[in-house]
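Okay, so here's just one chain, in structure tokens, the form predicted on its own.
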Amino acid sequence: MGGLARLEYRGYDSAGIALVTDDRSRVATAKKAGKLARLAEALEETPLPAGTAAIGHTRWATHGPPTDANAHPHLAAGGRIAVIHNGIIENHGPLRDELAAQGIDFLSDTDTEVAGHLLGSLVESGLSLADAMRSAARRLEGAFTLLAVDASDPHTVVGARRNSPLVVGLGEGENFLGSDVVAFIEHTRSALELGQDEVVEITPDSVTVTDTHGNPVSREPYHVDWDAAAAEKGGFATFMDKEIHDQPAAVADTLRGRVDDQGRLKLDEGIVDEYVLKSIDKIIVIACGTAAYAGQVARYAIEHWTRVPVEVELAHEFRYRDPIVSVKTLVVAVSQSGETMDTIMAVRHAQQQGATVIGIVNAQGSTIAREADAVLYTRAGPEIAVASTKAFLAQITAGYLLGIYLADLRGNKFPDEIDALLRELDEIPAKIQRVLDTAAPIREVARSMADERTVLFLGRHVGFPVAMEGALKLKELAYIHAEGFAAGELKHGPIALVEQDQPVFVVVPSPRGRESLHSKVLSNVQEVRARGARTLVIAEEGDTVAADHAAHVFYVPSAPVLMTPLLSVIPLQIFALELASAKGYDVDQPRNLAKSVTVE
């Protein structure tokens, strides 16, 4: 149950387990709709017998509502076979019809049960569980990770993977399968990632990997560089609060060890020919959600430092609009999990067009990390809360490192300028800590606003994506209307939303450097105040003018303009966390969401 608890961030509509026991004719199962706690309560009342092999699942509903019947595992072959599944079986309709014609009755609305009965029919025809899995995988279409056990094979679990994550944990006298290493990190930190269309068979003493035709596949294990304690709350009430406080370390770890013996920045893995990077004429960042906002922040810095045009594309729209991509295009794929299906498919499309792809990911051995030409790991450690915080800052930091790397490689910056940028980045973790240490006022204000029904966010330049990220956090956690606007757009329509006492967050640029933007944003503050808005201002320390325009002002330390998002977003994260907590909501597991979106 501990492994399932650590995986519940991936889905918490229902949960279930299956055990292979002394009964060689039927697998023992228990499953419940709702969060894992409901399953735990049911097992306390009616415990399952001891088992020799087990599979478990926490579900994010795709086919069929979250009910007991639709919860995984699903049984087949008279209860002999149990199956769990992540992903979507796209050809479940014709397969269901085919199996129904054979006299099989379906007890759920799920595509998973279709895959289970297909597997069960193959086992009943005389195939071993592993051979049946290989045969079934060849027939299934879509994205899936399937795990199965057979009551007649007491020490074996078989899994298959296509376009959905599956990791093997390598223990001593025990082996594990999981969609994330957090599932088994308390038992082993040695893991190997399965590739596309591969099947794995584990016993306590062996791991066998093949392709779906039975050909052996060799996979190299890797070491997970964090332990089980990193996936615990560490004394905080919620994972999200802990992860907000992890941000100084997340940024510092993302920066650490990036300079080689010659003082040059380096990528983590994979080799991209310097000639290729020197010849690029366009950069496209592809990502979804918070990762896309991280890409939008990084865009300002990369363009400024490299003078190469940068586009930021939502991954799920990218390949459907016939984008202009060539061998001179660098595509940067940003994903915390490295398993975001929309982003994976966009990566593959870009590579088919000849583009070079660099991944910015957090999860070692993930699909994007393996399929990209090179990777920058963010090293943020496990992020359990569904709404991203520390991964966002680490992604921005990695984007900045990539920009500095390209500027150095292409000769856009002198060595002393590169050194100055790296020194400025090195100062950021301590400044993040200062924001965290002075967060009591934003927490107090958030608690006082628990009854608000809508909050607007304004920003300009790098403050614009920060405003959108602040709005997203509030939507995710507090379930209220929140929207981020470019401050300059205010008078082109959105100001119509402003009425008496309307809360409006404003990310105010530094008065240093881009003074015109500072004054323009303060003019926007005046415009909404004149219409009765309650203004909450994020400003740089020492900006007394901003305080004159605010009902509440929250200060962050001074930093170079392009690096201010690493500081100004933190009060917005804390505000969303505290307001949602005041409303009594579960900030770690917001409704309808899952951490890693592994379906298109």
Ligand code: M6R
Contents of the next structure:
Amino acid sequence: MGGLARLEYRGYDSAGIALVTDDRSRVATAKKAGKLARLAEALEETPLPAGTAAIGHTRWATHGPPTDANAHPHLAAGGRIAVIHNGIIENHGPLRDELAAQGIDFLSDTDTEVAGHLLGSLVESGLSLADAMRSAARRLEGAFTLLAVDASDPHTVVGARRNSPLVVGLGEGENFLGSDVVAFIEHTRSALELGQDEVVEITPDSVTVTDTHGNPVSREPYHVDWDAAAAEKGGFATFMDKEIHDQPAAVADTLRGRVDDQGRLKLDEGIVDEYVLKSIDKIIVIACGTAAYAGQVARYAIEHWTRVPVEVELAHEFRYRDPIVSVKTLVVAVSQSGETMDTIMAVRHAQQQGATVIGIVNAQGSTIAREADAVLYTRAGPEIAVASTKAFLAQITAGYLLGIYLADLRGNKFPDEIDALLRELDEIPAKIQRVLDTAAPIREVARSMADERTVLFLGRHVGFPVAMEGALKLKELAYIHAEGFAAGELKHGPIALVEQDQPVFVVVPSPRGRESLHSKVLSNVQEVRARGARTLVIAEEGDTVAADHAAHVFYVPSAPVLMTPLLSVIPLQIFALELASAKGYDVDQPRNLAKSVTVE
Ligand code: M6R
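Please could you give me the other form, the form predicted together with this ligand, since above is the form predicted on its own?
Let us now look at the entire complex, which starts with that chain.
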């Protein structure tokens, strides 16, 4: 159950387990709609027998609502086989028809049950579980990590993967399979990554990997270098609050040790020819959600420092618009999990078009980290809360490092300018700490606003993606309608939304930056105030002019304009956390969401 709890970030709308017993009598299962705690309660009431091999699953519904019947595992071959699955079986329709024609009854709406019955019918035809899995994998289309146990083989678990991840944990007299190393990190730190279209059979003493035709595959184990304690709450009531407080360390760790002996910035893994990076004429950042907002922030800096045009594209839109990509395009894939299927598919599309791909990824050894040509790891540590916070700051930091690296390599900046930028970044973690230490007023205001129905967020320049990120946090945690706008866009339509007492957050740029930007945003503040808005202003310490325009002002330390998002977003994260908590919501696992969206 500990392993399943750690995997709940992948989905938490139902959970289940299946186990086989030494007497080869049956597969015992338990499954429940709802969070893992409901399954734990059910197991306390009706415990399962001691098993010799087991599989377990936490679900994020794709086919069929989250009900007990649709929860995994699903049984097949008269109850002899149990399967669990992540991903989407795209040809489940014709397979279901084919199996139904053979007289098979389906008990759920899921594509998983179809895969289970396909496997079951192959086992019943006389194949071993591993051979049946290889045969089934050849027939299945789409994305799957599929695991199965067979009552007549009580010491074996078989798994297969295509497009979804599967990792083997190598123990002593015990072996494990998981979608992520966190599933077994409390038992072993020795792991082995399964490749595309591979099938694995584990027993307590052996691990056998083949391709889907049965040809042996040799894979090298690696050591999992993760601090398990970092995944615990560390005294905070929620993972999200802890992760917000991890942010000084997340940024500092992402910056640490990036300069090589020659004083050059370095990537973590993989090699991109410097000649290629010198010749790129366009950068496309692909990402989803918060990671895409991090990309939008980084765009301002990368363009400014390198003079290379930067586009930021939602990964799920990228490949469907026939993007103009060439060998001179650098694609930067930003992802906390490295497992977001939309982003993975966009990476593959970009590589097929000849682009070089650099991943900005948090999870070591994840699919994007492995498939990108090079990786710049964000060292935020495990992010468990569904709402991304510390990964966002680390992604911006890594984006800035990449921009500085390119500006250095391409000769856009002199070495002393590069040093100055790195020094400015080095000062950010202490400033983040100050924002955290002075957050009591934003918490208090948030608690007083639990009954609001809609909140608007405005920003300009780098403050624009910060405004959108603030709105996303509020939507996903507090289920309140929230929208982020470019402040200048307001008078082109959205200002019609403003009525008496409408709360409007405004991210005000530094008065020491471009003077016009500061005064333009303050004009926007006046425009909404004139129409009755209640303005909540994020401003730089000492900006007394901004305070004059605010019902509430929240100060952040002063920083160079391009670095201010690393500070100004924090009050917005805390606002959403506190308001959602005041409403009694589960901020770590908001409704309808999954931490990692592993389906397209
Ligand atoms: O793991 P990724 O960074 O690729 O995830 C991308 C988005 O799904 C993620 O940022 C999502 O928007 C978060 N729930 C936002 O808090």
